[in-house]
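First, one chain by itself: the form predicted on its own, in structure tokens.
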Amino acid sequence: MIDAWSVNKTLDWTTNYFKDHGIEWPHLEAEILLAHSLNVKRIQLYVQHEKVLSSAELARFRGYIERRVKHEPIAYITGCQPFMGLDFIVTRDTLIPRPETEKLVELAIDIINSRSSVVSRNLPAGRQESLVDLGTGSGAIAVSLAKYLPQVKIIGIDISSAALEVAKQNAVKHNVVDRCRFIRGNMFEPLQDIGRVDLIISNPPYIPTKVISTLTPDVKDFEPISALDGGEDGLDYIRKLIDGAPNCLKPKGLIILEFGDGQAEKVRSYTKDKFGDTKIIRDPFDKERIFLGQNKSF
């Protein structure tokens, strides 16, 4: 690159270059990372299209494509990732939210909004829901359902220091640090202290491990492989949650929890009989995706 070029100049050049890197979406990204470096919105790229970028400005960028050329996923770049309508501070101490991780979020909403599911149940007029997100990372799923259920309290719990900072940065940033709580821990060992909850949600690590150099490097090489790895057949988080949740939940309270493709045969036979009524749901690709379970009563 050189100095002297114009907005339109270097998006079309920084296309080019993502295209002869394998970058799957090169002009996309190429306007991401050049409104991150001026600070700016995407839409202003086209107001300001002949704006001469300032050698600052040319060498800032450039490291931004140094490190994307190297599959550096964009999100940990910019440092944000949106999720719900909302944008999230991600670092590489947090796995990177995906789209269909949405559908999660959106079923907690709803079943809490709605109390017309077939595994709802009424509560007393009043009466304010506890919620836990096990392995909250970046604290997407946790926040996101603070923000938009006002009527609830959630904890995250993460065994990462990091990963737990990052999340209250982004409880404070999306103006729901009140009803957010961050503990660090291992899987259920916080809640023997706290008691039984209304509803538990989580995204484990789900990826089988000899899977795991199989993946893009964006995600292999850059991503916490703790927050990926899921053991010899990507289960072993998911049937801990499913042993642990029956004694902390209270009577006829949800788990909702994601599985990878090809799973769901093996966790509707491992939940079987531990559920008073259990559900697998598609994401927005059409995939089975959620397990959805109710507790029993007692």
Ligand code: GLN
Given for the second form:
Amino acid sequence: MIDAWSVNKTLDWTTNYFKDHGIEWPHLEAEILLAHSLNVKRIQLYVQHEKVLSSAELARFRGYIERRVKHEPIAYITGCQPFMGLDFIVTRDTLIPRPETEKLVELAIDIINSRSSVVSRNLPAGRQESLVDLGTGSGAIAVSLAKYLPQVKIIGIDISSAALEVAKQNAVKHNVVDRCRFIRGNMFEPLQDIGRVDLIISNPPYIPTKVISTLTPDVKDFEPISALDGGEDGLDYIRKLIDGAPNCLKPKGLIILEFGDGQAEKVRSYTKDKFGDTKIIRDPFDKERIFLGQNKSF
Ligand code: GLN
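Moving on from the form predicted on its own, please list the structure of the form predicted together with the named molecule.
Every component of the complex follows; first up is the chain already shown.
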């Protein structure tokens, strides 16, 4: 069959097609989408490089590559995104979790683990630390924390019920549903009935409104704007989080916030004198990215 589309030939053709369309990682993305079309792991493409695609597989793949050249993010096409070594379900109702956000989760894990082991904390036997993820989206932060910290319970809050559905699916998928609760609500509002917590973590929307139109089409045309737009200077939600946190945190409770490029100075000055202790931490790309604040001890 002269025109048979083998795995190899399909990958070569698609890599060139993606290159012509300015796709960032042409070969890698071709592989991911082909593996997804064939319902196999990427490594299988090497094992089966001469396998000829059936017309159904080819049609499915064609659909995916057409979506990708229109700049739909690969995570929305495959419906999943790796984060913290776990696979998360994502839809267009949820932001796609970013690698820099893993740093927030790692920081929270380290702090909780070291706090739990400090005898002076004197947690009564069996008391689980309570964590809150504000604007949980796909639940990537909340579910990873529950997964890696078996001693905590976590509440994920979001205004979007569609996003919360995805977060719940992720909690089920990763077997942490017994320690995760997802509540629809506006920022701190649901905490009024819950009381003070040990840690608040959030990756809020923080892109300045006028910057949104300059973002890559993959982001601005596909991801939920409500998860990106942080108002005029990008800091609307960050200021609300900083103002609200002291009343929602236990004494010495912690807040961990992600913020955007170039916002560190404003975050520093806005948080001054509001917490017992504060720190700004860099992400793996060496950008100041995370605010860590410890509540006063009262
Ligand atoms: N880090 C995301 C981006 O640059 C923005 C996420 C957010 O606003 N929290 O696209």
